[in-house]
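Listed next as structure tokens is one chain, alone, in the form predicted on its own.
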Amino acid sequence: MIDTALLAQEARKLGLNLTEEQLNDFDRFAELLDYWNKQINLTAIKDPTEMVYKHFADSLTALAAAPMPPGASFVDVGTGGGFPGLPLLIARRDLHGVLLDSTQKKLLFVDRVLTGLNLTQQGRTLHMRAEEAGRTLNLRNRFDFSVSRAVANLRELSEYCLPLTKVGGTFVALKGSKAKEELREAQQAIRLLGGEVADVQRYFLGEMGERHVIVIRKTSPTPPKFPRASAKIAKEPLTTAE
């Protein structure tokens, strides 16, 4: 359905090399995505060549940002259709992620893929909202890597991921033309939650255009107050609320 040779220059591009196998699982996965999601919305992505673009290569901005060491483990908040956690897996087998959602049915989907590409031993869904996840004592503290694309300002994401990263671990945040004003937005959040940013990485992805990878480390535990209810993070932002 895409074309993998695409996908593997644009993976090269990132320093990736993409076996053929591993070529054929992102195509296995482009059939997937678009069979259910005429079942039920999953993305409004559905030309192939934008699939390579905005779902494939931009997942893998990760692992270029923020390379994870064999065997890391990590989770993917508010994965959605499974991005950028399913590409992950596909590029690394080695990772150990959890998938992440609030919506059952597109965990559903998330669980037919990884049953369908042998990803079962590597991979995994939790149906649970992020803060409760942060609140929950055997994932709060518990990864090496917390990522997530396109979930929210980059202020609320970090309540939202930087609970689930261990000290000494790694939060990455894929973002786009806003990264930089969210960034200064989020600079007093990240360091009351235990965080430091890293580096900020900018990619062009082709006709998608412009993609930065925020990558913060967890330099001191997060204290237990956080994270908030949900509704408190998006009335109460951090730069204001302490």
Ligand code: SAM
Second form
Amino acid sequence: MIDTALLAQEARKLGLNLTEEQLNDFDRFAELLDYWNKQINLTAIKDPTEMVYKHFADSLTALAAAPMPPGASFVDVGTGGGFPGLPLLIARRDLHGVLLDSTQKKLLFVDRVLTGLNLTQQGRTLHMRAEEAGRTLNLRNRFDFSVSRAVANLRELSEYCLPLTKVGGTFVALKGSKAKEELREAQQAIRLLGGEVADVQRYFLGEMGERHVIVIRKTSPTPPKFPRASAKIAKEPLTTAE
Ligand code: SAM
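What would you give as the form predicted together with the named molecule, now that the form predicted on its own is on the page?
Full assembly next; the chain just shown is listed first.
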């Protein structure tokens, strides 16, 4: 269904050599996405070439910007139809991922892909809000990496992701062209939540435009009062020193 040679080429540009088997897994994932997208709304992207760039290659920029050591654990916050989490699990069979979302029906699709691609040893879904997960004992401070795409602005997203990330771990935010602006508005929140901006990488995905990957290291524990309740996160932005 997808042009696997194109995906292989885009992945190579990101420093990843995908095997024949991995390319087939991406192709199977695209087929499942195409089929289930007709039953439940998973993505507006339907064209196979766009899928390669906007879903698969875009997800893989996380690995290029923030290389994950063998066996690392990650949580994908607001995974939706499985992005970036599923491409990370396909490209790196050694990783362990929790694919978290507050919408159950999307996770049923993600479960089908995990099963269909034999990824159930590596990945599992979790139906929960990120703020709730961040206050749950066995999830808080638990992951080597937190990753997220298209879920919230960086300031709010930091409050979702940093509590879940271990001290010494990394929060990776996949962002579009307004990344720098978002970063400016999120600086204070990132500091308050125990993070430090380590890097911002820019990628051009074919003709699909400019993408940014913001890499934030968790350097100190997130204070116990975070994450706050959803309404507070939205209404009281962490912009002023507390
Ligand atoms: N990350 C996927 C992608 O890039 O294609 C999905 C993006 S979709 C626009 C946003 C997803 O984030 C939705 O599936 C939504 O249910 C989920 N979401 C939003 N806020 C959330 C929260 N606080 N906790 C968990 N999931 C959340």
